[in-house]
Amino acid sequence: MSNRSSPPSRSPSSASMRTPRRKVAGLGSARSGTGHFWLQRVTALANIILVIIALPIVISMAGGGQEAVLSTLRHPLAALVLLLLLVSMTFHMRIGMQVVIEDYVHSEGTKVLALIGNTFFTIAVGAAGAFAILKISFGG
Amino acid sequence: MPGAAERPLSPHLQIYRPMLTMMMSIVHRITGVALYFGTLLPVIWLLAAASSPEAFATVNGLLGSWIGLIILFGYSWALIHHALGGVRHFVWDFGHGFGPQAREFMAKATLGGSVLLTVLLWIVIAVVKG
């Protein structure tokens, strides 16, 4: 008899903490694994880098009237930096708010509605900002 | 729930004496939620710039008013505080900074750093923009 693939014996208390169904699904209340944890870190890093790059761009646009905004954003690099920041930010916002909703909204129906609202809001904000940046950058 | 053991419940917030690290955790979440809605500020500003001179004048006028500038000041502080809080989380992700002194120091550095950098940012803006 070989002892291959015999699972290490676990203490009964830690083994019985999970329902059999959960063992099959392997998922938490978020219905997903560590993907969101990792994406939150990756977008956080991107946000920090992009905010630092975007800062002088935003300062140069601010307070100078509409023409200052338009002429700055016509430069492709300026538009690209703001676009990347907006995309990274809205991803970060969506999964961040999802955690908050899952922590505080316990009724299943309200929670699902709030999660859908979160998706709608962040995509709408991201799309609106991206549209504005591209329209200006393309000279519209 | 069938098949599950009785789960222990942890005591909630009000049982603990407020500590700096705990407050910083709460503020990190509050600034995150504030920034979530605060993203509307630059997006509406950009949309107005993309729409018409009249729309831009309205939005730019509101953001440039005293109330608008106070909101933008708060937004910039929330952004910097949340960013520094994020750096703190990166340090923890790499397995450092869990000791009593280190976590207390990082909490104070985040708070002090965010106020300092926000004031510095607005001094730079004031100097550049006259």
Given for the second form:
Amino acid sequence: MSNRSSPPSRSPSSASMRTPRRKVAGLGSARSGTGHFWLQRVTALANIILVIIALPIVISMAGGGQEAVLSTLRHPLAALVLLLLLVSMTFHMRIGMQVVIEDYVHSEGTKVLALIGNTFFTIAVGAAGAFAILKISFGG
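Follow the form predicted in complex with its partner chain with the form predicted alone, if you could.
Just the single chain follows, nothing else.
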């Protein structure tokens, strides 16, 4: 007589038609797959392009007084470029920190709190920066 118990029987309706490989396809340790990897690369490329465009704007303001800086930032194209750069950089920052937190924080509760804190911090930074750019741009 064997001490082994038989495996639980599966009803036909509970059996999955997905293969084991299909169940895990595209899923990394954080179940996000390569999506974060590519999003990080796309935002990095966007940051490079936007910095190249924004650099002349920032250089043109160097050494100028407050009125010269305000005058430059009130131009809609300058404000748009800086706003796009801010959004891209904060998004890139959030993704990067999320990957670091998921890889190096091992306690589940601490990880969740850190991810929530990361999201709120990047939203606060982005909102404050966007508010400042828009306020200057609209002459406030």
